[in-house]
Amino acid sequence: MTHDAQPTASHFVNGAYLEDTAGAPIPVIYPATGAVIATVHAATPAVIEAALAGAVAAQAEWAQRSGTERGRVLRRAADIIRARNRELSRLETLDTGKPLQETLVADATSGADALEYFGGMAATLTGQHIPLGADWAYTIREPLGVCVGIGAWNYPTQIACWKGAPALACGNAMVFKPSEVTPLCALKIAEILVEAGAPAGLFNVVQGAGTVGGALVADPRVAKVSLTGSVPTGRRVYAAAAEGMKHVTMELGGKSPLLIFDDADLDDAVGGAILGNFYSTGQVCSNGTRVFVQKGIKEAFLARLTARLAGARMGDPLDEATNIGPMASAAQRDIVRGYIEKGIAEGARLVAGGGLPEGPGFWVEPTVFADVTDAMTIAREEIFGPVMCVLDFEDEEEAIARANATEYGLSAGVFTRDISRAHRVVARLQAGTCFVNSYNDAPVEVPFGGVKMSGVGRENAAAAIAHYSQLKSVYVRMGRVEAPF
C-alpha cells in the first residue's frame, strides 16, 4: 500500500485530519488475521463539536452554490475514486476482510457511483410552477441543513457514498460517524471531497460507538439522520430522532426470502442462492437468507449447489484468487457459530459447511442447511453470516405466504422462467426491493431500501432525493385581497 493511502488520524473535520487522543482508543482489527493494523480515538465532545459546527458553517455557503457548481464536486470526487480504485479497494480489505476480488468491483466503485449519479442531478433539483386562475404558487426544494449519517460495518466505503452524495447534492452537509468495526474508509472519502472542491467541514468524518452516535442524534443542529444497521439499533436511533421531529432514513435488517420454482433455470438459480448467502461473507442486508426451493427439484438444487461451492476459495483476502474472506469480527463469528450450533440442534440438515477453521482471523466455512423449517431460529433470525436456510414448498400459494410471515421486509426475489408467475409473486411479495431471475443488485439508479421492521424512506435513485430535501410552498396572488371587514 502507498504511504497516503492509509488515514492519518482518528477524525477528518473542517477540511482536514483531527486528532484528540483523549477520546477511548478503539483497535482497527485485520479480520483476516487478528492482527491490529491501527488505532483510532472515539470523538470526544471537542471533537463533536468542531465537527457539527464546521459542517453548520460549511453548508450556509455550500446551499448558495449552484446546483451544477455543486454537482461538479461530486463528480470530481467520483473520478478521484476510480482512479484510486485499487488502493481504496485494499483499505477496505483491510478494513472489512472482504477479499479483494470483490472489494475492487463492488466497494468504491459503487461509491463513485453515487457521487457520479447524484453529481449529474444536482443541476436538476428544481421546484414546480402551479397555475391557479389568474393566482398561482411555486415550490422552492431547499436542504435540511446538517444531516448524521450512521455507518455499518459491512460496506462502509459504499454506505458513506450513498448517504454522503444526495445530501450533498440538494445542498446539505454531513457528519458521518462510520462504524467502529471499520473505522477508515469513510476518512478517505472525506478527504477526497476536500481535493474535489468541497468546502471544509462540509463532510466530516468522527469515530466512535453509540455514545458518540447518540450525541449527533440529539444535536438540536441536525436536522436528519439516516442509519444503516440493525433493527435493535434502528428502533433507539429513531425514537431518539423523533424526540426533535428530526427527518429520517432507516436502512435496517432483513431476513429475506428467495423463492425458486421448479421451472427456474437450475445453475442460475443456484448463483442467485450463492450471491445472496456467501457474497461479502454473507455479510449483507439484503441477502435472500431463506431460501424456498420447490419439492420437486430440491435434491437436484441442493446437489449442484454442493457442486458448486467447491469453486469457494477461503484465504489470503489480499490475493485476489480469494473469494471468501472472513468476518468482519471476533463478535460476529461468534454469532454466526452460534447459530449453526442452533440449527444443528433444532434438528436442520447439514448440506455444507458448518466449521469455523483453525487459526488467526475471523473464519466461517460457507454453511447450508437443508429440510429448515419456519419455526427454526436459523429461519427466523438475521444471522448476518455465510448461512443459507434452505426450506422446501408445494405450491405458489404456500411459498408467498411462508415468505411473508416475517416481521421483517426488505427484498424477495423469485426465480422462474414463467413471467407472468414472477411478476404475479413479486407483486405480493411484502418488500421494499425486489428480484426477478437475479439477486442483490445493487445500482444506483434504483431506489433501495425496506418496507415493515426493515426500514423507512430510499436509498438511491431519484427517491433519495425527497428525504434529503424539503418543500416550500409559495402562494401569489395577483389581484386585490378579499377579506371580510
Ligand code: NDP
Given for the second form:
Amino acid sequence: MTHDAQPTASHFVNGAYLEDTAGAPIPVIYPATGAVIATVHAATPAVIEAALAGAVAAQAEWAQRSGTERGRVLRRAADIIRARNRELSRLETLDTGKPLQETLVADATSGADALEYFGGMAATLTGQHIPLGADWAYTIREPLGVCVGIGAWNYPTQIACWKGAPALACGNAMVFKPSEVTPLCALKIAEILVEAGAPAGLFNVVQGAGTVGGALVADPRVAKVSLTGSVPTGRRVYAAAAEGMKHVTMELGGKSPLLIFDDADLDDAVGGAILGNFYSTGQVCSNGTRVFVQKGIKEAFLARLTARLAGARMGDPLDEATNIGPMASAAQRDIVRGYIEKGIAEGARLVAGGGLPEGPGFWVEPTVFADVTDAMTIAREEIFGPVMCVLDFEDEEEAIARANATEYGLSAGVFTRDISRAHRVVARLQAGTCFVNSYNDAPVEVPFGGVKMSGVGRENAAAAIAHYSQLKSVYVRMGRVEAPF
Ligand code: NDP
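Having seen the form predicted on its own, please provide the structure of the form predicted in complex with the ligand.
Full assembly next; the chain just shown is listed first.
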C-alpha cells in the first residue's frame, strides 16, 4: 500500500482487517495513470463464511440496542468521516479516478449525510397502534436480519453508506461487496464504523467479483440484497434473491431524458446538461444523456454548450483545478470509445470531443453528438461515460412520448420558465426522480430510485426504512373468545 490512508488488508470482517492471500489477486489501478496502487485478494469461502457468521452474531446484539444508541454510533461515524474528508476524498480519487474537486464535496460528505440522517432517524422508528373497537392491534417494526450490499464502481464510498446507514439504523447487519474495480473506500467506512462504536461484525466488507456477490446472495442467512449496478446484473441478482424470497433494492442503470424547452434560461439549461453528462466523467446512473432540445433554440444551445466545454479542464485528478478525470477502468474506456465510433458510423454529428487522448490512463474527452435520432445505438443504450446525445423536438407532446420510449426509468429533467408546463410534463415522465430547472441533485432527504428496468425500491429518505425493515402485526383481543363450537 502506497498511501497512509489506504486500508491495510483486503477485507474487513468481524471488526478488523482480514487478509487471505489464497483468494485471487485483484490489482487496484489508479485510472489516471494505469499504475497499480494496491492489490487486494478476492474473498475465499472461509472469508465469506467469517463475514456472514460475524454479521449474524452482531445483528442479534445490535438489534437489542435502543434506536437512540444505534443512531449515536452512526452519527459519530458521520462526524469522523467529515473530519477526515480530505484523506477519504483522496482515496476515492485514487480508487475511481474522479477529480478531487468532486470527491471533496460529493462522496465522503454524501456518505456522512446518510449516516447522520439515518442516525437521527433510528430513534424514531416505531410501529403503529391500530384501534379496533374494543380490541386493538399494534405493529412492531423489526429489522430484516443480515443484509448484503453490492456496489458499482462510480461512487464506492457513497454507495456503501447509502446502503449501510439505513440498514444499520433499522437494526440489521451488513456484508458489503464493493466493485472489484474500486475495492478500497468501503473498507475505510467499515473501519470508521468500528471506531464510532459499532460492534464487531456489524458492517463487513469482502472483496471479489460477481461470484463472491453471487455466493452472498444465495446464502440462506441473508434476508435482503441491495444492488447498485447494471440492468443485466440486476436481473441476475434479483432472480437469485427470489429463490430465497429475499427482499431486494435494485438501483440500476438509465438512459434518462433531459427536456429543454425554448423558453428555458439557456445558461441554466446548458449548466444542467453539463452536470447531467460530464460530472464524474459521465459515470453516473441518473445522467440525462438524451438531451431533447426544442428546435428553435437548438443551434444556440449547441453554441453555448461547446463554448463552455472549452473551459473544461481534463488532467491530474489530484489537482483541485481539474474537473474532468479518466474513466474508472480500461474496460469502461473501451466501451465508451466503441459507442463514440458507433455514433459517428450511424450518422450523428460530432460537435465536441470524440478524440482519443494519448498516454497512460483511461481517458475519454467530453463528447457531444447533435442530430441524434431515437433509433441510433447511442440514443438507446446506456454508455456510462462522457457522451451527450442532443436530439431535437417540435412540441411538448412529442418530447414526452419520445422521452418515455425507453425501457429505463431512472431520472428525467425539464428546463422551462413555464411552471405549469414543468409540472404537467413531470407528471407524465416515467422516471423515479425528476428535476425541474436542475439536474442530478441527490440529497439524502429525497427518495432515490428507478421505475421500469431501472430498478425497484428506493434509497435515501424515510422511504428507505420500508426497504430495510418489516412489520409484525399483533392482534390483541380484550374480551372473551367467541368460537362457533
Ligand atoms: P455491474 O452490474 O457490472 O456490477 C455491479 C456489482 O455487482 C459489482 O460489484 C459486480 O461485481 C457485482 N456482480 C456482478 N455479477 C454479479 C452476480 N451474478 N451476483 C452478485 N453480484 C454480481 O455494474 P458496474 O459496476 O459496471 O456499474 C455500472 C452500472 O451501475 C451502470 O449500469 C450504472 O447505471 C449502474 N449504476 C446505478 C446506480 C443507481 O443508483 N441506479 C448508481 C451507479 C451505477 P464485479 O463488478 O466486481 O464483478
